[in-house]
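Only one chain is shown below, in structure tokens, and it's the form predicted on its own.
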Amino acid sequence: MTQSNSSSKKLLGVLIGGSGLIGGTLAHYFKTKTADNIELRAPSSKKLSIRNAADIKDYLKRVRPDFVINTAIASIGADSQLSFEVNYIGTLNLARAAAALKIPYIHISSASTLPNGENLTEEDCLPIVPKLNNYAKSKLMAEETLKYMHKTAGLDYTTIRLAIVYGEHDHKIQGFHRLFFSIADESMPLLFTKKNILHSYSNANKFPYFVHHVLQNREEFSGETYHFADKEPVELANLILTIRSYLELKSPREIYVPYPMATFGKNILEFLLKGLSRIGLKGGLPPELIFLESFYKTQTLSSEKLRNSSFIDPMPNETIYTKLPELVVYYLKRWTHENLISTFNETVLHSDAMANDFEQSPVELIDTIHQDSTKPFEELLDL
């Protein structure tokens, strides 16, 4: 699919993962910005299990799609056949049906797949040995099988790396989000971290300009593997003290715990939990606490590539700090309204004022709602 032949028809495509961080940005980009050239459909895993490859066949078969985006994984913390069958055969199957129907696939990868280090190039990566996590594991094998039928069956693909991911509408706290809740709920006492530990972060309202980017192209971006992360990296620990001093907090305290006392911390309460599961009480860690070793560690990934691409950023001056005002008012808002924290100072929230009548002069509110705002859409009028 060419930028010439994608502006001589409305194109159709298929996004799997419409639910998640970057499945539900990319879904709402393409309904927003693109709606009279790209039609992009979302099937919920009801509808349509990467797992079950008849699915993906009829699925596909029926709607017969332009070009596939692939964003779905399994939890971090999954067990191994939930992360083969989700991560790995659920890429394969996606890229079997892609490669015989001739199409684009757009497959979302992890900057997990890399080493700890710094400035990180596309061409680095893990080796696969049974020793690493589920879900390293699963998505070092999708990206070599993606590799492997490029070569081999002709599947026109891009792989696109993403770092530690932030943006609004993440509905299930995780990532830089669970971090950002660990302090917003005062449950990080202490920094768990070292100094000058460095990692590199992904703008999730950047990223549709780039998936739609790379559509549009395929002749540049096919057959590679591309970094999507902000150019200048971050340090973590400063990163978490800015954080709380927008939360108006005192916690976390800026003590560096050290990574021996981190792990066995860990494992008691992994012992403890465990001992409270035999007597029917359910509990369990955060799953991103897999990573605890990247916390005492830097990986910092090379966007040179992205730069030297034709890809033009559409909001250069846009970091994880410039956004944290916005992530802060959106995320404890939406946190509060879920009854999930209740101990920050509620003056970091600007006052809504609806909300606020809602709460404090109902009857005051619905007189002023049924003066101003009970006629009949005009737009609609007509139909």
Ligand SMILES: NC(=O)c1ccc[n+]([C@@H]2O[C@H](COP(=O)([O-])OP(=O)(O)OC[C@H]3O[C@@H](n4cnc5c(N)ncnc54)[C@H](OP(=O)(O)O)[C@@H]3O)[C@@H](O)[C@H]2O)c1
Contents of the next structure:
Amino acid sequence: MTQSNSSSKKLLGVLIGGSGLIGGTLAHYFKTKTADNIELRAPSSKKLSIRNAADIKDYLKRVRPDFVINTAIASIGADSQLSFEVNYIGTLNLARAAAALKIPYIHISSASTLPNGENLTEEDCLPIVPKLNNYAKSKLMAEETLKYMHKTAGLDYTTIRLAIVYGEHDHKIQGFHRLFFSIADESMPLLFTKKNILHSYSNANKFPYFVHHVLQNREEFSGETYHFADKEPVELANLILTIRSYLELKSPREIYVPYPMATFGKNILEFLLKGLSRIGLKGGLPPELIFLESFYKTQTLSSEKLRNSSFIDPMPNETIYTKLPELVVYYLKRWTHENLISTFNETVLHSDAMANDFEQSPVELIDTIHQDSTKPFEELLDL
Ligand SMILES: NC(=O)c1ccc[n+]([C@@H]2O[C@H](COP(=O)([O-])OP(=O)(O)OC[C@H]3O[C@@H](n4cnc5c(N)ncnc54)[C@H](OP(=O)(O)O)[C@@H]3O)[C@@H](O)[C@H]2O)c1
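Can you swap the form predicted on its own for the form predicted in complex with the named molecule?
Next comes the full complex, and the chain you just saw is listed first.
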């Protein structure tokens, strides 16, 4: 699929994981920005589970797509069997199907495949060893098998490694949004990091533009791995304190909890939760705590290969800091509506006139709506 033939024929793609943060952003982009020349089908995991090779074969035989994008993952804290089946076997099955159909396969991977360190390149990766957590191990194995299938079966694939993702529509509150949530919820009393710990961040809004570009330029991107991350890394403590000031909160206080104390506290909590589960009280720590060590170690991804590619950043000035005000409003509204948080200063959010009227003056509201907004939709009248 080269740039020239992609513009002449309407393409049909299959997106796996369309209900997730990354998949949802891709689905929205292809629906609103490329609808005339690219159509994307995003079957739910109930309709097509990538754990099941027969599901994949049946679905792809029926749909006959021009490309496949895989954003599916088992939840971060999933056990070894589920992580293996979704993150590794699922990837393998999709790649085998794509190789048979001779179509591009775009695979989303993660910085969890990388060691700690600065300016890590696409060549870097952790060794595959038993003691790795299930997420990192399965993602690494998937990357390795895709490279192997490129060499041995001619698989036309691109692996895109994401760093810590920020963006709207994270319904599951994971990764960066979990950190943000614990600040908004005031459940982070102190800073669980050190000074000068840097990480890379990936912008979910920009990501679909890159995937689109990668699909249009197979010659350049086939058989390659790319880091998709903002150019400048971000200091974790500074980011947390900036979010705190946006939310006008006092916590977390600027006291740095040393790593040994943080792991001790985590172990105690795990012990207590185990005890409680014996008397029927179920509870759990956020699965992101498997990455607790990362809060104390720098990991930055080089984006040089991305910047030297033919891809042009559609929003070069957008970073996690410029995006924060929007994210604060979006997530505070969402979490308040879902009754997940209630403690923050409501003036941080702009008041919504319609919602206020619904609460305070329903009769006036219904009168206004009857006068202005009850005509049948004109654009549907002729159908
Ligand atoms: N979010 C981040 O900060 C981050 C950072 C680095 C890399 N990444 C990578 O980005 C990709 C997408 O992550 P995300 O944050 O968007 O994940 P997510 O929000 O947890 O979404 C995961 C998706 O996978 C689907 N899925 C799970 N099991 C499946 C199965 N057996 N068959 C088909 N679909 C299945 C889920 O569908 P259901 O909801 O129906 O189960 C959901 O749509 C992953 O490869 C991840 O490693 C994400």
